[in-house]
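Single chain ahead, written as structure tokens, the form predicted alone.
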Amino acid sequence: MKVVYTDVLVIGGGLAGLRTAVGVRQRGLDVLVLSLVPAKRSHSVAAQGGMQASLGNSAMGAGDNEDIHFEDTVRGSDWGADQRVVRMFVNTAPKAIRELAAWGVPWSRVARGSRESVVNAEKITISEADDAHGLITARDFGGTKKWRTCYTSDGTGHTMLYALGDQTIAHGIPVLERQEALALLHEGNRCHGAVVRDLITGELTAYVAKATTIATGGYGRIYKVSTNAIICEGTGIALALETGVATLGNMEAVQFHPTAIITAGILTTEGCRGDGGVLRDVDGHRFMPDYEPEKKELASRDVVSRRMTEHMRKGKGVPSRYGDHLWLDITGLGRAHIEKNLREVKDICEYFLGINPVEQWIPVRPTQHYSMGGIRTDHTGQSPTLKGLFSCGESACWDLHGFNRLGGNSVAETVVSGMIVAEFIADYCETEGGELSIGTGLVREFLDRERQRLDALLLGTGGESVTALRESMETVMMDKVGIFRTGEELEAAVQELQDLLHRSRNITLRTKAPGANPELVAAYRVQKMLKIALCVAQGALLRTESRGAHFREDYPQRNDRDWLKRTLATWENDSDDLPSIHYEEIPVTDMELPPGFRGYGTRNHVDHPDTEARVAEVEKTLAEVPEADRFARQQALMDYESLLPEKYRGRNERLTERL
């Protein structure tokens, strides 16, 4: 029996995992990072467009601050977010981006003087102030009132991940590659680490830790076409689900990105539209102003994706052998801009489509992109039901994004949540409750259980094919749990996924090697992925309303009266074929920004019975402090600063707000 002890175990080597590891190491704790792939090949490296932080340096971002970022994020979430967490996030994001600059991220900068830009498909002149010269600049993104998305050309994730990778080396943090966690070590409501399999040798090791952090990203690969890397299968989230103790939150909240290329599903960044690109139909008509005359292509992602699908349903898609698509036109931006600020997009178009986007339109259609759902945590990043288990980044339901994420907020969330959660992890490890208290007998029990499961797969004779099961799951999710959902299709999806789960318990492998065996890996992963898929489908079936990225054609209204709540899913017994679903109320009486009209289409929601009273209370509170500055007015509405780790409290400096 091989056992490794550490203070903190981090599962996942992307931006969130590495920033968490750096944070706890700075507090003097030992930390190990486990990664399926070399850390600098984690999916974080694929982030293109940028990271939101309200710096307010550029002319088009002038006047931006935490209050505006907060409102954009809450409205973008369709009031599904935890507003205290949103406040913690928007306060810390400027600190995070400046820290990354100090660590070597080469953020694009403001250049003094006049320059030409494209806004709303028209060329305009933007004049940058002398005192902003050399400061971090920003581009426009959907769902924001200000240009707030800081970037490094269109390779933001690449530069951020490499900088953080260098920081792990500088801090002497071991990053163990080709290691896959199979199960969490837990007893009662306490997590003690994980059972981990070496993907090369097949050896099982128990990693015992005071605190365990899951930062494994999203679950996009349960869908047939996704912008996610092939390792984003949701199996890290499934580790928490399979404990029967930890809960998953809002799993039905799945975002589709408007502009992925056909047929590969590779993302072309929202920066294309933020920089002035437009969407066109089969006739070359720019159609988004017909649906969203104010925000047009820069409406929130869920809205643009639905409008695109709706337009194709009207027969305005471009026919192709891969199905209908629409056009993304960035030719108006000019060669110099594309080759400087959208160079990865240009490379993708040339390598995968054989076209030059400087001169030709890009064939795109909405594709699964992001998972708002994940391991339910409190504001500290810890599971409320399984102590010692933390999560951050896309694998967590923290809950920053609610039912729809704004572009740029996820890249920011990785490092911001990593910074904040690392402090709470360190605090936990230093308490009496964080002490190691696990016997070797329990460790052996978990190791033996996982070894028996692997042996059962290797020796199985049920005749089921891993490949066939996975392909069927992906097709069900794509066809019946997509952008537009109906009760009939969701019921069928749940039934079909249940059948696939039953069949997955009778897999036969052609390759019996216990070590490096991709077929074995696919077998135990597909069993976990089917449970995740069922959480998504069942949650979507039961939520009889439309909110953010979850859109029910048979229930098109947002219904705050009955559904202003988070979906919580647990998997109580391994033999079950459905998750247990329950709910967590989102209290209106605590909100700084009470629910209202989101600003897209026509007003179509049912008010919560407490909304009117909370709106009146907010107005009364603000009327009592008319001369106060914005910080005092905000504090009067909702306290959040006391929730932040002390080192991240305090104000952010801007050109217009000097400290």
Second form
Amino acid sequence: MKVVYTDVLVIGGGLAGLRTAVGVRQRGLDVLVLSLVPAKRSHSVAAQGGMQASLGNSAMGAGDNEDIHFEDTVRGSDWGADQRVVRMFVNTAPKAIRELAAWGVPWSRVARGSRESVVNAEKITISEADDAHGLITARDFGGTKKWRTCYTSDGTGHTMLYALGDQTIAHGIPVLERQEALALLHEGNRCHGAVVRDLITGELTAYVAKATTIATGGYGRIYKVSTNAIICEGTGIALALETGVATLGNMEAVQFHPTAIITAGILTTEGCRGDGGVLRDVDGHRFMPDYEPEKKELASRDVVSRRMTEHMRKGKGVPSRYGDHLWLDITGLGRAHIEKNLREVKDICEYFLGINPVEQWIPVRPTQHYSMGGIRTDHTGQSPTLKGLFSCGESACWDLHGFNRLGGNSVAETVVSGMIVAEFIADYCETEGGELSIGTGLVREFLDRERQRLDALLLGTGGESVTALRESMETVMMDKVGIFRTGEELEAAVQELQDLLHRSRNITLRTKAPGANPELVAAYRVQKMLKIALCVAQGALLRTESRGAHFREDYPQRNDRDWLKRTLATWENDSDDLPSIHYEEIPVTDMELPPGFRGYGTRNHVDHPDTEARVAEVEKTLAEVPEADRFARQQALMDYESLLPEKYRGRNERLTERL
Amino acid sequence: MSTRMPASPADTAVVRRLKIHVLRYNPQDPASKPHLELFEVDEAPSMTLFVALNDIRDRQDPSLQFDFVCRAGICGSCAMLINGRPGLACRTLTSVLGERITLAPLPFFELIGDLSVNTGKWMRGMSERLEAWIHSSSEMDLRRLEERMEPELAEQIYELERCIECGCCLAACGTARMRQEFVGAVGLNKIARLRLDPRDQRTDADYYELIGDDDGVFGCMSLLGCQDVCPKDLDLQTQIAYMRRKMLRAAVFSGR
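Please give the other form, namely the form predicted together with its partner chain, since only the form predicted alone has been shown so far.
Full complex below, order starting with the chain above.
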């Protein structure tokens, strides 16, 4: 029996996992990172466009601050977010970006003087101030009032991940590559680590830890076409689900990005539209202003994706042998801009489509992109039901994004949540409750159980094929749990997924090797993925309203009265064929920004009974605080600073707000 | 998987039957011997080697080992020898290759099995050896304005930062064939990138300690296979030549 002891076990080597590891290491703890792949190959690397932080350095971001970032994020979430978490996040994002700058990220910088730019398909001149020269600049992204998305050309995620990867090495933190956690070690309400399989040798090891952190990204790969890397299969989240104790939050909240290329589903960044690109239909007509006259192509992602789909349904899509698509036109941006700031986009177009986006339009359509749902945690990143289990980044639901995430808020969340959660993990490890209290008997029990499960798969004779199960799941999710949802289709989806889940218990493998065996890996993963898919589909079926990215054609209204709540899913017994779904209220009475009109389409939602009173209360409170003191006004409405780790409290300096 | 999806509008309708020879060997299995195995695949429009290999694994041989992560040419996982030349499989369209395709694992790196090699382990070792991170003793106050940087300098650093550590440069390197400890273009480029960055406070004398020998910049024979195959088109030739000059100077002025 192989057992490794550590203080903190981090599962996942992307931005969130690495930042957590560095944070707890800086607090003097022993930490190990497990990763399916070399850390610098994690999906974080693919984030092209940028990271939101309200620095307000550039002319188009002037006047930006935490308050505006907060409001954009809460509106973007369609009021599903935990507003205290949003406040913690927006206040830490500038600190995160400055830390990354010190660690070597070559953020694109403000250059003084005038330059030509394209906004709303028109050339404009932007003049940057002298005193902003050399500070971190920002570009425009959807759903934001200011240009707030900081970037490194179009390799933002790459430069962030490399800087953090380098810091991980500098801190001497072991990253154990090609290691896959199969199950969490847990007893009662306490998590003790994980059973881990070596993907090269097949060997099982128990990693016993005071705190276990899941930072494994999203679950996009349950869909047939996704912009996600192929390792984003939701199996890390499934580890928590399979304890039967930890809960998953808002799994039905799945974002579709407006502009992935057909047919590979590879993303072209929102920066394309942020920098002035437009969407066109079969007639070459720029259609978004018809639907969203104010924000046009830069409405929130969920809105743009729905409008695109709606427009294609009207017969305005461009027919192709692979279904309809629309055009993304960045030709107006000019060669120099594209080759410098959108080079990855150009590469992708050349390599995968054989076109040159400087001259040709890019065939795109909305494609699964982001998982707002994940392991439910409190604001410290800890599971409220399974102590010692933490999660951060896309795999977590703490809950920053509610039902729709803004572009640029995900990479920001990875590092910000890593910074914050690392502190709480370290605090936890230093408490009495954080001490290791696990017997070797329990470790053996879990190791034996996982060994038996693998053996059962290797010896299985039920005849089911992994590939067939997986393809069917992907198709069900794509066709029936997509952008537009209906009760009828969702019911069918749940039934079909349940059927697939039953069948996944009868897999027969063609390769019996106990060591390196891609088929065995695919088999145990598809069993986990089907449970995740069922959480998504069942959550979507039960949520009879439309909110953010979750859109029910049979219930098109946002309904705060009945649905201002977070979905919680648990999987109580392994033999169950459906998650148990519960709900948690999102209280209006302590919201800084009470629910209102999100600003897209026509005002069409059902108010929560408490909203009116809270709006009045907010107005009354604000009337008593001088308008000039934005910090006092915020403080009067909702406390959040006391929730932050001490080292990340405090104001952020700006050119216009000197400390 | 999305991957089996067919293709862009620009494709031809002629279907070829690709004959893909894969160099197979599983070091974990004592009975395994290195051999070429033939798989035949009907070409689909816009098919990449990523699509073709997954098709083989899904429908013909589920034991075939290879590595893909981003499948978009961004993460550097899938470098392999494609008809003898190092390249990224995920963004190689089969349409640019002949009907007969030979795939082999990258040389130089530890073989995991079939087309999968352990680039991650080597890259980590190289980073540790070269202390390839920003060395700074400046105090960080995260609440304050960030340090300024000239916009052009940030762009120049990003140019060198675009390396994805795929390992193609080492697979194409003559020196690496002879010196297992050679840090390769990837290592030298990383030092060039750090040297350019004012946030790394080390001097040329410090860098000389790291790369001023035959396992470093003086090991390069200027064959420039690295530059020929770099999937990110990094100007490795210029960087290596420049670093060699700087390191020579460091050696001379430090009296070595």
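Numbering follows the first chain given and starts at 1. Shifts are known only where both forms have a C-alpha. Just so it is clear, the structure is predicted and the values come from calculations on it, not from any experiment. We call the rigid core the largest set of C-alpha positions that still match within 1.5 Å between the two forms.
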After superposing on the rigid core, which segments of 3 or more consecutive residues have every C-alpha shifted by 2 Å or more between the two forms? 626 to 628
